[in-house]
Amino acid sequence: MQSVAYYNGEMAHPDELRVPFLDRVCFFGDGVYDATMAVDGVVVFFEDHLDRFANSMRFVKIEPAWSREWLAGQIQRVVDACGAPSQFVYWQVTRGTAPRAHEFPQVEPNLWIYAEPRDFADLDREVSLVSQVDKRFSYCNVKTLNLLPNVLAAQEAVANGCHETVFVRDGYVTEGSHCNIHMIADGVFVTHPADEHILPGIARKHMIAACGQLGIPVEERLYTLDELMAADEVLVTSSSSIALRACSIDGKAVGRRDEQAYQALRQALSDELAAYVNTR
């Protein structure tokens, strides 16, 4: 078990595989990525990734020649060379090889995979986290490759000592620099928007429907930060790390009053995705 990079149908090592020197992503990151995590060789939500992804392609004009279920299979191809019984799972599609110009260039996409093992993140940890001014472009809905602002902020909050990063823009919270963040507030879930200021997580997806079967209400609205600081709980979602609860902000202590919704929530996701992975 070891991890396993692609480039155009060429599969080997991560150290071992090469790519062209003017692909487009090295000067322009002109490309679109998703992620997600594979479950004894099964691919998390693998339809919603695939649908995210499409659209993330369609946004920026990517037309591959390939096929969706030709792409499931390159990316399962990947996945099971891999073997690990928990893997982080990667694609991304850039525009093509050609001498750099701005303009889109008349060449065929390039697909890159890569997998490696990686376990899911411990749900019984509490994480930190330091808000930050969103100085990120408005193509947050898009999982472009232009992720300079996200690795910054990303940085910014490891340096604080804390595990993920709440941006705040014109007064309002938008997500994180890697995850989705919400919060329950008096029994009710809220969270951002999908608009252009954020991506739409599927753990997001997925959460917003389990508040649904619980009986949970949801709003899906603007919020500052001073609510999310009195929330009665601040959560934490992405692929990797279903639902996290985060227990302080910029050091101040913040949720832990609503131990019956976060933890309702949280088995509802862990059930899910288990039954995900048992019925493939």
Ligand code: PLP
Contents of the next structure:
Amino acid sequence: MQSVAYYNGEMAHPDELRVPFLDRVCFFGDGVYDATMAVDGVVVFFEDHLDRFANSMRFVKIEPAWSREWLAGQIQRVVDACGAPSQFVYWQVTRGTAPRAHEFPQVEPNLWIYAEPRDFADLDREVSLVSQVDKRFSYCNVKTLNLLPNVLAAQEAVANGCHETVFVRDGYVTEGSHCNIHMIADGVFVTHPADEHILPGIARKHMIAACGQLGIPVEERLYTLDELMAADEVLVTSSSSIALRACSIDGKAVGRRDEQAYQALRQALSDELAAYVNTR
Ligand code: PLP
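Moving from the form predicted on its own, what structure would you give for the form predicted in complex with this ligand?
Below is the entire complex, every chain and molecule, led by the chain shown above.
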């Protein structure tokens, strides 16, 4: 049960695998990725992640010869080789290996896969957030490898003694550096619209579906940091943490006032995840 790295069919421990210097990811971050968890060998919400990965590839015009089924099989190989009961699973495609030049080379894309033993985040953990101006570009709906603003924001959160960032663009909350952010206000689940300013998170998608099942109204609309600070609940979602509750933003206590809705959503998502794993 060790981390496993894969590059174009070759598998090894990540410390041992060597990749080509001229892979375009090194110079341009020229590629897209996706990531989720695997439980008991089952890649969680695999179809959703493969769909989003296909969309990301289409958006950046990376067109590998392999099929979706073949890709799923390669990811499963790596998960099986890792063998841990709970894993973080990551895969990326880069445009290929070629001498550095901005224009696309006529080469085959490279497939990278990585699995490491990792537990889900503790759902009882409450997270502290720090707000920052969202300086990212308008490709946030695509899971590109150009993550420098996200990395800087994540580090800034840690430097402020916090867990995550709340990005604010033109006065409106968008998302976190590696999560989606939502609020429950007056019984309504409010989340930023799935446009080019946020990643359409898979946990977000399942959260919205859970709201539907529980009869919680959903509004996909812009909202301000002041609205978030005043909300009854501030929720943070991602594939590795499902749904966490935020307890502070910029050092001020927030949310934690709609226990019933929060607990119901959290339970619904945990149940859905368990059912997904048990039926595969
Ligand atoms: N937003 C960003 C910028 C992310 O990097 C992530 C996850 O990595 C998310 C949102 C949450 O997406 P998902 O629920 O698919 O993990």
